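First, one chain by itself: the form predicted on its own, in structure tokens.
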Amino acid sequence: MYKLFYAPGSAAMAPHAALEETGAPHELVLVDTGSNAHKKPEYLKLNPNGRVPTLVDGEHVIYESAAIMMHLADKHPNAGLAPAPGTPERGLYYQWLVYMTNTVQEAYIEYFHADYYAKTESAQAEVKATSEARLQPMFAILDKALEQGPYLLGDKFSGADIFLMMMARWSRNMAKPATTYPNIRRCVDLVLARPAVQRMMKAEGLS
């Protein structure tokens, strides 16, 4: 049985939904980030970065949301989370998943954790505004890619679309959320309609 350490609405959303897609038995372990449980020694033994999610798979521990997604796709090929290895579609799946975690998510870190980059409130506000502006052309790139849609791989759903849904949700309080881009909205709506994703949302108490 898998064990997923998570916090509601965090980067654990995508791996949690992927677990639901696989149908594999799993246990959810809530990490109360509000009380800094992710910084306590017992959790840092699992994930020295002090972040969620963390997946325990038997004797193995894996962290980083995108890495967990790739791991689950490889272990459960029948779940349809990724195209077959060695195909052009698999390369495109890697491209979008890595783009979102390496480029888009990095901008989100600035947005949600401006205090990492600046000390004063005014400087933090500037960092946050800059990161929000940086995200817009990234959303535009994703929206353009989805013109061939409805998914990032065309007519084939993958775990990359789950990751996109998570990225889009994080923008919901911005002046121009990701879902104001029509092709992103179409993809997100399709992902949210999936029973596995609905189970994840319900379990995490999200709307």
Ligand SMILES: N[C@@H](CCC(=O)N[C@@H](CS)C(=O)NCC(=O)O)C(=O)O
Contents of the next structure:
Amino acid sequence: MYKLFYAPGSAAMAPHAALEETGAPHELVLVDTGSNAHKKPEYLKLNPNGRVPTLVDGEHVIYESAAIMMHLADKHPNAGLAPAPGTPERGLYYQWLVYMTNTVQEAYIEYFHADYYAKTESAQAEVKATSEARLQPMFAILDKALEQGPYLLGDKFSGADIFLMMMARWSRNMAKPATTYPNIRRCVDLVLARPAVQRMMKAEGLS
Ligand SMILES: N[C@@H](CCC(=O)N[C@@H](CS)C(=O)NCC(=O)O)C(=O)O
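Here we have the form predicted on its own; I need the corresponding form predicted together with the ligand.
Zooming out: every chain and molecule, the one shown earlier first.
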């Protein structure tokens, strides 16, 4: 039985949807970030970064949303979350997942947590605006990659598309959200139509 420590709409969305895709039994444990539960000693024992998500898989604890995606894909090869190891498609799957977590998500942390980067309100506003601008060429790169599509790996859905949906959702309050890029929009719509993703959205109370 997996245990996923999550907060609604957070970086736990993709691992949560991936768990739903596998059909494996799992328990959701709400981490109340509003009351700083992610900074409390019990949670820090699991994830010393004080961030969500964290997956408990039996005796093992794994954090970092992209790592959890890869782990679940490996443990459930029939769930169709990743192409076979050693294939060119698997390389591409790694490329997009790592690009999104390492580059796109990093820019989002500046957007949502400008306070980590600057002290004064005006400096924080500048960090936030800069990160919003920095994200646009990243959305353009993803959109171009989806030109043939409809998925990041062409005609084959993978966990990378779920991750893309999560990245796109986080831009919904920006002047130019990721879903204004047509190929991203098409991919996101396909991901959102998946019953497993619908179950995740419902369980997290998201629209
Ligand atoms: N790279 C990490 C980032 C996780 C992360 O930043 N999660 C956010 C929620 S989306 C969080 O817990 N923020 C709380 C904080 O930074 O204090 C991952 O993908 O798991």
